[in-house]
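Shown next as structure tokens: one chain only, the form predicted alone.
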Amino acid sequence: MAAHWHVLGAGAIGCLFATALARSGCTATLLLRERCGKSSRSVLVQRDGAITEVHTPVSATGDSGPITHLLVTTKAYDVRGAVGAVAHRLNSDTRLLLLVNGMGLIEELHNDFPNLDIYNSTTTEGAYRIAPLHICHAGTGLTRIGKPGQTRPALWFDQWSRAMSSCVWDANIDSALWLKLAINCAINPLTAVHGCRNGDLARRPELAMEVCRLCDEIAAISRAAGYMSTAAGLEQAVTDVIAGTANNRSSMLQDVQNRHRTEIDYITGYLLAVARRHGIEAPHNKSLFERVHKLEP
């Protein structure tokens, strides 16, 4: 049987992702904060000038019955809060999925929650939101799934790889979120200080020598931490990413410009962290770690 999933974080990645799993076969559930007194609602999926309308059941967090599999989407620093409004539906069965930037917070949710079986996963699908439901799927990507430890598929990943063109079970996952993290910490808090987007940091010379000074210290906090191919490659990585994307206004300049609060603590933060851990200065992540705090309201 095609496990439930309800989906807690209704934005774009959310939205795409649980519209990806009902067309699969499963049943995937949106969770809303209020209840809104319908029993579904149709999700707009807009690819390549095309709108495909999907209708998707709801539930509002503070509803009973049971939750068997929940993928977390919210921005990092909303997910203990999110996790906590569903704690009353979660139990040691529950399953839970974290597809969210940033690194640290399993280590939260195992406080929080010490029964929960907590899975994590990255993915470079682009989707952005339209309007409340109204999604735009701007690009196919590779979605990565794991869970520290465990090197065969989770019982319901078969699910997850008929929801989605391209994913797949990684044994090493945390090398990967690592990997995505590195490359966050050296390319989104430049662009939120400096009110740019990406490929900016190569075209302006003097953002090209601070991306250089960043990876020194990240590739060098890899290394102490045991990831030495993301140390190896680092710096040609943020350069293969910042030449992608360009045109690209990464989320944290679109938080700082919003006017809301940014995610830099589970990114710089979490990176600073582990520095510290190992005696490791990092002036340069420091910095821009400070000045983007001073950015957000």
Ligand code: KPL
Contents of the next structure:
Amino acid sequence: MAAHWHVLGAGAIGCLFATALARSGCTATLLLRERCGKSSRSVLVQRDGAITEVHTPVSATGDSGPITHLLVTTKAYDVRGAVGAVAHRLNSDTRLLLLVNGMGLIEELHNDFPNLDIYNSTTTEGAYRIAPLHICHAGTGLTRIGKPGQTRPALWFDQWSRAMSSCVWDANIDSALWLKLAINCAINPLTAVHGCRNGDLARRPELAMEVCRLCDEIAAISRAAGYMSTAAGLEQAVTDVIAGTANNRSSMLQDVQNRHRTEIDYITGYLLAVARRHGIEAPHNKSLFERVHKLEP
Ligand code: KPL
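Could you give the coordinates for the form predicted together with the named molecule, as opposed to the form predicted alone above?
Okay, now the whole complex, with that chain kicking things off.
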């Protein structure tokens, strides 16, 4: 039987996955903070100029009724509070799938909810929000899902591989998450403090040099933490992402420009915590970490 997914975080990625799961035969309910007086809302998904309307069940976080499968796509700093808001609906059978930026949240969730069965994921699907519950699916990408130490896909994974055009079970999900974290550490804070698009990090020589310095530090921390392939291929991976997303404003730059809190604590903050554990100095990353915090409201 197809699983019933509840989705916490009705932003671009939450709406994208909720509608994809619904179209593949699952029930996917969007969890909203406030009661809206309706049992479903229409979610608009724009793709190549065409708009698809998907009638999606909604439920307020404060409602009752058990949640068996929970997808969390909030901002990193909202995860604990958001999961806390539905804690009364979770039980020891609940599977929680985390799809957020940064690292360190699994540990925090295990502390808060020791009985939860938690999975992790990362995606390169491109989506952005046009208006509330109206998103643009800008580009397809690869979604990796896994749980450290679990080589066989979870029973519910089958449905995900049908829902998304490209979705794999990754027994080394931590390595995939670390690589994404390393790339984000090299790009996001720098674009946020300089107020520039990703492509400027390659176009402006002084920023390109700073990217190299950041990559050197991140590679050293990666090696110490045992992520050898990230250490070896980081500079090339960062160059490729900068070229592939040259016209993008990074998520951290958008947060700064919108006067929102950023995810720096879960990106560079996590990297610096790992560096400290291994006795590594990372002055360039540390300075950016502090500068981004000063830009936050
Ligand atoms: O993941 C990103 C982000 O902005 O958070 C990158 C890859 C840097 C693309 O902008």
